[in-house]
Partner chain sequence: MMRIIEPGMRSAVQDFGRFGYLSKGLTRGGPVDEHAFLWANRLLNNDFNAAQIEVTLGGFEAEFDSDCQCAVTGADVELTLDDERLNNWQNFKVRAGQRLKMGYATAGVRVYLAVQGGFQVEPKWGSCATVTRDAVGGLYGDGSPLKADDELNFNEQEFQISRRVGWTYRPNYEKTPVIGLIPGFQYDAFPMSAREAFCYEDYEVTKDSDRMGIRLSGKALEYDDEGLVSEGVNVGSVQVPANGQPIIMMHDRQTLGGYPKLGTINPFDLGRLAQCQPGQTVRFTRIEGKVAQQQLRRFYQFFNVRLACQAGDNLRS
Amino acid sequence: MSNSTNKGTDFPKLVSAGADAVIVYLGEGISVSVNQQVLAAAKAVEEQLSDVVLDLVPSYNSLMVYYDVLRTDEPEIRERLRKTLSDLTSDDQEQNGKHHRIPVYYDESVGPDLARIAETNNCSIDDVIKAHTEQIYRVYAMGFAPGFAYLGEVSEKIRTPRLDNPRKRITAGSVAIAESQTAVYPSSSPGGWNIIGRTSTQLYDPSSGTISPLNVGDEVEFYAVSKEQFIEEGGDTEALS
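Now supply the structure block for this chain alone, in the form predicted alone.
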């Protein structure tokens, strides 16, 4: 399984990641096709190496493989990984994730960076909202905090760098943009992304038995709702400090 579009670099590429892990790189940058390869690899490794693999963490273009050092060692896990990956076909990559629609209340009271994003990109606030809701985003990775999904890619019309000085507290449910990515803060935390609105959808509920309803490979669509709808659905209108 190789990707000839990655600047002549041969993939997959296996790199040590400590005493009990190997990272499998399948490409570079943000790419749907590479991310599909990552998911196909994760499925195959889970099925064929279940006797020695403890955990798998898929990301944009890589797969972290944690293995049981009491049952295997790095040379053996590398050999088995290469064999598993070489057996993958293009058909294995055709995996469709779930589609999620997330309501967002776009307003400066809960999206303090809306006006600045509009000014930075020479457009109106309505243009920012329109551009953000027109895209269908792919979940490329999970991380930073439990339930935090990195979604891409944002329209070039509204791409905006991270804040120079991160905020000390971002309210749970805040919808944000940073460069070519967008995300929802699943719980209150510090953060340096540009906040454009807030959702009432809960994306981190450990009591439910799953960390998040979102998984790598899923699709996310945002749609605008009124303040009344947002409040009716349990949304928090507290302004960011």
The other form holds:
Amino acid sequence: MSNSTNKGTDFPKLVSAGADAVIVYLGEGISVSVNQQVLAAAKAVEEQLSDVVLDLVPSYNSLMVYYDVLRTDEPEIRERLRKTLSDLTSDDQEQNGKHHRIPVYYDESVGPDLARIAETNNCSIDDVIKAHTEQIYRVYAMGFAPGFAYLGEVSEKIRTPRLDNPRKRITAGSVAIAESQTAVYPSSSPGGWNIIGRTSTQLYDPSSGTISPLNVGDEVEFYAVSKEQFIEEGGDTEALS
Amino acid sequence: MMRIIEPGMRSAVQDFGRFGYLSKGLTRGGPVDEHAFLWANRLLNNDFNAAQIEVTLGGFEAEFDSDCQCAVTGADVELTLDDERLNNWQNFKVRAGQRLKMGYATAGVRVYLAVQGGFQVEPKWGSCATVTRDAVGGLYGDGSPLKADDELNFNEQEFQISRRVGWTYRPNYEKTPVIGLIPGFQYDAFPMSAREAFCYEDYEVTKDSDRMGIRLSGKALEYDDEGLVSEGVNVGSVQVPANGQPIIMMHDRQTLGGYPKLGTINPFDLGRLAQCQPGQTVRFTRIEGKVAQQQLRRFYQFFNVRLACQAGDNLRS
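The form predicted alone done, now the form predicted together with its partner chain:
What follows is the entire complex, opening with the chain shown before.
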């Protein structure tokens, strides 16, 4: 069949992403092992193709490679990518990301979907909070908006589909879940995820020069804080509109 | 210094864009019509990246307190300096105290106003490109567009000889453009009917278009496969949401997305698409990636665009 490699799989698969980019698919769907391969590929490409690469965007199962058309062309970069990717060994996948702990004030005043998630999943609000804080999440992708990290995977006990009608405005710092994913809204924006609480941790603040401490491959753990702690850390208690 | 009297519907500072932060979710920004932008800088012997003002649909007015040389390209607007009528797509001298005024665009959407040496605006993360959605860039660094009484500085420069863009290089924004599509991303997963519809049917630019995306209306494009896991989205990517009406992602696009994509617009044609007014018809045609790449290379070489210097050490910090 076409596109088969000598390993007998369809991956890595290189596909055009425009006149100045190629997208590399490392596998299908959402899994830690595929995402680890994406990261390993990103690291290798960054090291070995730094003379022509302008930007790299790792996601769940793919890596976008933006390159300088004045220094290379598509056939050449495809060949170099194939070479770089075929040299990857399983050892390259074993690097550990950073671990981040993010405080969350879980309360209905700032987490208007807590009660509904509890009801949908036949449990109490405390159970929802417990399930959300027990898990250690992986940053699978960053994007959509600056500093927005897609974290997985949410415990099956509290998975809830996106809202049918997205809210017009979600306050910055809102902690949310959608199916198996959880995230913090780094800035105020419209959004359709279920809001369960709010953090005082800034994940995007152009005025202070912070884009985000998070990178794909990092680990994130949430822990519950009281209203007093949340306010002390500079948290915004304004109710969600 | 130049003081804004009337910013019109929307005016914002743009340089060529912010490169190297896509992996953090920060988008590129920059002029949606790179062709018109680069011509304005070239007319003034500016660096390709010198900051200009992108004016949406005209209606802009500003006063200068020092002598300088300017150029206006892009959408067709009536241009006056005090009472004197000026031509677009050429450089012109401005004396201290004079007022530059733009009428409303009769064709095209974005007007570019450049000053010799470029407007001096503090860069944020390597660029002063205004991205309002990301709250970054622009005169105050916070992504806000320009407003009345804002003052923009520039370095006074020696006057230079008059230059204008030859007629053959000037686009006619009223004409129905034929825009190149480089097949890519999920192209092979789209049914033949969708691939053919996009390249053989007429599409209309809708009024919901903005710097994030040009929204089209026309024959709906079918896509049978399951939804995608979010992946990178390039400037020019042709995204097809559930209703089948394609959206061409522009410079303020989101960096990741989960909608299937038919491919990417030839960057050389993208500026022409950006200049289509709501209701205007556009046609698409397949183009080989290799051909588009050669065009892009010549385009960058002609305007002396150097992107590597832009990204610097930002790459995956």
